[in-house]
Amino acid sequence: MGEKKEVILSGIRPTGRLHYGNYFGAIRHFLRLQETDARCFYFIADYHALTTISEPENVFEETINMLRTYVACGLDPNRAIIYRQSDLPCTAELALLLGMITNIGHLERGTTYKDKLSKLQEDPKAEGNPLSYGLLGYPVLMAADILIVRADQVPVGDDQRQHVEMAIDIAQKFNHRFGETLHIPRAVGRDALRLPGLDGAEKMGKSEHNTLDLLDDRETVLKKIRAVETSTDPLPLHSDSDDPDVVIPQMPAGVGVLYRLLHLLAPEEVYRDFLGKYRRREKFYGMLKNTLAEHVSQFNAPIIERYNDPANSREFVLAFLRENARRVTPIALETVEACREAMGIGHSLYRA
């Protein structure tokens, strides 16, 4: 018999359209993990979106588009079982059963929760969903996702490792108060980059309406990036170095993220050459919006012809949706099934 194949679990919310923050921040991740020779499981996290959702919106459309636009950044449903959360209903009955062994004051140290309590607390009347049962228990269920496919590695940034750190946790309580059953995993950094929004803000993200797409046509692309701030005149930077994580914190926020696409998506002579007209202080914002316009033209034009493949379609990803359940299932069953048998409960009758 052949060496076990290390498992790697990642979850993926369902957001619809994709941007350059969910490419680098996690997508390029993805593309390399199924390089290697682990064993890939990516699951849709529909479950975990009506968290945040406060009108009703159609989820599974949104998965459906999103995955599609995964396969045409690479992403190879053959090469990892990719599958949506709801398709594993037993995965909210793990959450039921570790919730029975999970602390309440474990739960409200989350830092989701703790910073929705907040701004609720800031302003009682806000936008968006109350604090609900879903969101406190968020971790919990986060931790069935784990422990039901036996990960051993759960590649996360830094605003979700301490939710890994909670599922090991919950898995050690488990264990040491019902025996050796659940699988330990533990948390590996992921090489994300947390790329800032076009408005400047910290954070490119869809609720914030500041993305730049990979799906945006030619004219979105430069119709988004001409519309950058770029008001300033360029500051003094305090450094001779061309490193973008030494140089960019020193600009203006728009011209920063502008400076940060340059550099990941153009020549690196391309890159220093603009850096160079930063620093001599010149008028050239202009060239620089319209130069990257045309890379982040030439990034997208593949996965928007990958997208529109026939090959791509809505009937393509059901169908290998629906494979990967039934290749998840087994196994997420045998752990459900040990953890009712460790808890005294027995098996499943319904099942059986």
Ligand code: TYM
Given for the second form:
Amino acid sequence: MGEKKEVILSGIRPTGRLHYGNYFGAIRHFLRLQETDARCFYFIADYHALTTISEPENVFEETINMLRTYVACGLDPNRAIIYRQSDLPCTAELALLLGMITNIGHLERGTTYKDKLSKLQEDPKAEGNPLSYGLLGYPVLMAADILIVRADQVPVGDDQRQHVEMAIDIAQKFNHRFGETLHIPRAVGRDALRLPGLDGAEKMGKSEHNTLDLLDDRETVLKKIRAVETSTDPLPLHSDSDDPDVVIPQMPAGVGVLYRLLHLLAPEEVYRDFLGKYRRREKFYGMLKNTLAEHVSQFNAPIIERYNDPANSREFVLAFLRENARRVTPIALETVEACREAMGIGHSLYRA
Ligand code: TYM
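Since the structure above is the form predicted on its own, I would like to see how the form predicted together with the named molecule looks, so please show that one next.
Below is the entire complex, every chain and molecule, led by the chain shown above.
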């Protein structure tokens, strides 16, 4: 009795539709953890979305649709606290406080910032926002998201590992300077996934235009998978292992993506059977693509159905957002007030 429940927190930006990287890097773990007795906080990072939009888009509508996709995937607003980042504006206050102790050099080494910087150096007229203060501070806001609910675990894909490490770092620095105030989360596990894009690029991502989406219908799935580049000669595998982490990196990029997806979606024996064909250098890519497309379509079908279910409406989402904003606010305010006190400015007088 009295033992503290494990706290889980994670978020996703409302950038259009959810893709397979989001699902297997993050949502899959959200679903698993929702079934345990941990306290789960899953949110839509609409403030963060503002760092990347190139022209005014309807972030609000994207947020609602993203939440309908969350529900369609099986996330349950009764078991997890599902909310919208901007409904917890005290996160921005915590980010401001944490910003006071965050070194700029540290932020300049952030991957998101560095990527944007190098893209702008290649093409100064590149679309999108300028190199903004908001983009530089992206990891600080993310640290605030994590620390504000006193998270223990942050299920994310491998691309977000560095951001979680920065949050840990900022929290440790805070505690060192102002006394034990913030709860330190655990680092992201080594097994975090980085799903490559359909074009063979290192990462599947919305801005890379190389995604396979959860709401893609059968025809789109087939078209996208058939277009994956498989004309390169197979490279020999220097291992007898079936372990995807061992063999897939030895394949040409496009082929590797197909195997990675097959391993995630199909029964193990189907994956092994196709691995055998690869080793024997049979001509089989057409069959592999059709088999994979079938598994993807079967995976998507119930999600598409639940997405379009009249019960999974805008009104339903708005109702649980309002309710959950009320549930998470007192938890978050406790952290912000503790930080204010620790830093010496004292409690907010209007919140009392
Ligand atoms: P975002 O919206 O870019 O991605 C959401 C989640 O999907 C994972 N992901 C992937 N995983 C594996 N392979 C891929 N190709 C792939 N693409 C995306 C991401 O790792 C992530 O888990 N900064 C976050 C949102 C955020 C957040 C937070 C997350 C804001 N505050 C606090 C956790 C905690 C982001 O941009 O995710």
